[in-house]
Amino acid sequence: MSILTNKCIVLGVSGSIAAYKSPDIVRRLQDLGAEVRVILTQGGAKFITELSLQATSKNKVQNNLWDKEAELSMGHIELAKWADALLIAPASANTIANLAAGKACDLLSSVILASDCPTLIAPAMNQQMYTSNSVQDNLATLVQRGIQIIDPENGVQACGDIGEGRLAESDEIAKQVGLMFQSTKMSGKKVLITLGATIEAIDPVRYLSNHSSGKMGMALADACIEAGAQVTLILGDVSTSISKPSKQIFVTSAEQMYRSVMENINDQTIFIACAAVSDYSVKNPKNHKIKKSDKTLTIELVPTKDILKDVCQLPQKPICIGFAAETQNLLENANNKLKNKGCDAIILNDVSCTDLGFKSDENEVVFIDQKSSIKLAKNSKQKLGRKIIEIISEKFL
């Protein structure tokens, strides 16, 4: 999997002659797996056409802060939330000055202010402008705010001058964006993840199950793969695409999932129990379809084995992360589960919300360990997956 797979990159193109290179920057980001959306400033539009950037990015180019249609769907706030990283390449002296001053004078500067994701800028301008005190002071201000500068190159410029100020090569720009998402802590680590719903047969036709789609577990798997981990997936019933660079074991029932986990748990660094495992199975499932009648039907249920608890009790247990899908007394139930299972952390999500959790592409969770709790606000499951893996890396690796 490429280093920017599943990453969403907003590329800002500002007013520099080097803007003609921006379609190639889009291509290089796509080569690394990213989806790219472009913001074209007024100045940038003097050097490159909207159509060129739309054709290469395969997305509508954004250029108007006051676009009513955009505000209904992908305005500056939504665009800021969508991005995993913001890249301005080329970044003109004027754009750099606006960012340093904290202005929101156009769509690009507004998105920068509205976003909390990593931001990179690649300056491109005349060598005398680049070395001026004003530009260097503005760049220093941006660095203090955590913005990464992709240094320009030294060479012949469009105006004929020779010096520092040429836009860095497209490959180098894309590479530096990719490096922001590398995680050495997860590199080479083995991660076992359960995901999806288990199915407990009543008869050959009917079964007991739940609404889990497997999307949250797959988002965690993608985040682990992107961070360099070796991932084993034990999949119940899922309704989402499956990450190919992983070992995949398909199961149906809670008993099958239990056996598969125990057969594969040795040498795992991390175990993430994200599957919605049935708490009960049918004691005596029928071999033939139960025919409807006017009589009351009674089905006897028996408890299933507790996968997470049993893994946590292994002599050589991995780092164990569980999920608590709750509908009431959320924090109390999650903390009780953390204590009773003996795991290292519990990820709490409220599945009573119709727009979150089961089947949804979005979620809102609380990461709870023995010492603290971290609330992760509503966002796409892909972004939450990356954030959860970052937290696990920082706390336990």
Given for the second form:
Amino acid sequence: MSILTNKCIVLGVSGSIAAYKSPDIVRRLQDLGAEVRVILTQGGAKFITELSLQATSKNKVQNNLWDKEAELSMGHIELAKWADALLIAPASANTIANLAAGKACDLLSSVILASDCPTLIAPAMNQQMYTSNSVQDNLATLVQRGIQIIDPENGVQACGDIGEGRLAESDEIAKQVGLMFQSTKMSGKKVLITLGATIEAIDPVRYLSNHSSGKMGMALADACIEAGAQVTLILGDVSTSISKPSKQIFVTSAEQMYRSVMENINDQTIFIACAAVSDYSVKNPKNHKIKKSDKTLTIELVPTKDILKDVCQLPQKPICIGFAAETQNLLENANNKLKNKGCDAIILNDVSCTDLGFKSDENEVVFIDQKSSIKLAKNSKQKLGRKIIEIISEKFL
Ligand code: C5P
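Now show me the form predicted in complex with cytidine-5'-monophosphate (C5P), since the one above was the form predicted on its own.
Expanding to the full complex; the earlier chain stays at the top.
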């Protein structure tokens, strides 16, 4: 996994001669694993074509706040929500002034206003303009608001002047974006995560299982790895690509998952039970395929062991986080689960919505602990994963 794997970056390209370097910035961000969407301002379009940026980013370039078609697919609010980080490179004196004044006069400034994600800007302009009081004051305002400045370089400029104002190198810009995601919040911590669906054999051909894809668990694993944790994954049946954890163990049945968790739970700081574990297994699975007949077939089911509940009862229990996939009486059921299982928090998701939850790339959850409940609005599982890990770190570590 590279530092920007699964990260969505909106790159704003504004009116500076250095805009000709922007396709290279796109490529360097992609080298680090990012997906990039470009917003090209009117000024930027004087120096670089939409086509070059579309070809490198492999996404339609957005340039118009008032474009009905663009609004239908991904308007300024959707773009702002999609982004994990916003980068403006090159950032012209005019764009910097717009941001400092809080304007929403074009698509780029509107997206910046509509977003709460980290923002970096790489100024590029003539050295005299760059050192002017107005630009420096505007930059100071942006720094105060938490925007990170990627300093321009000193040297010969396109206009022939020598001084500070040359756009930082593309590699350096991409590196600074990557560094923003590096965190040590969980370094030295060990996290055990169960994910995916368990499979309970009926006979050698048929089985009982559920719709879990493992995507939410994998997003949580990615967020933990990103935060520096040592992650052990215990995977049931998953239909998602698997990142590189410290250790991974594949299991099939609830019983195997139970044993695997118990064998690996020692020394774990956090246990996240994200797997959709079967509550029942077949009492006597058949060794041979059950033959079809006209008679009613009864399969006797027996309850499985509750992994989460048993981990919560260990004398030296880790911080335990469970999931509640519910279709009715959501909050009531989730709160009961929090109490009955004795875990530190429950993450509730409504699996009655067909466009969210199981198999979907998006989710909407409520993080519930003894003291509070925090609603995390609909977003990609990757983003929710990061948010959940942030909350766990703040509340329990
Ligand atoms: O009781 P219920 O299955 O609805 O609880 C869901 C939570 O409990 C999830 O976090 C799930 O991973 C965990 N669980 C478990 N062992 C089971 C059943 C559920 O760890 N046998």
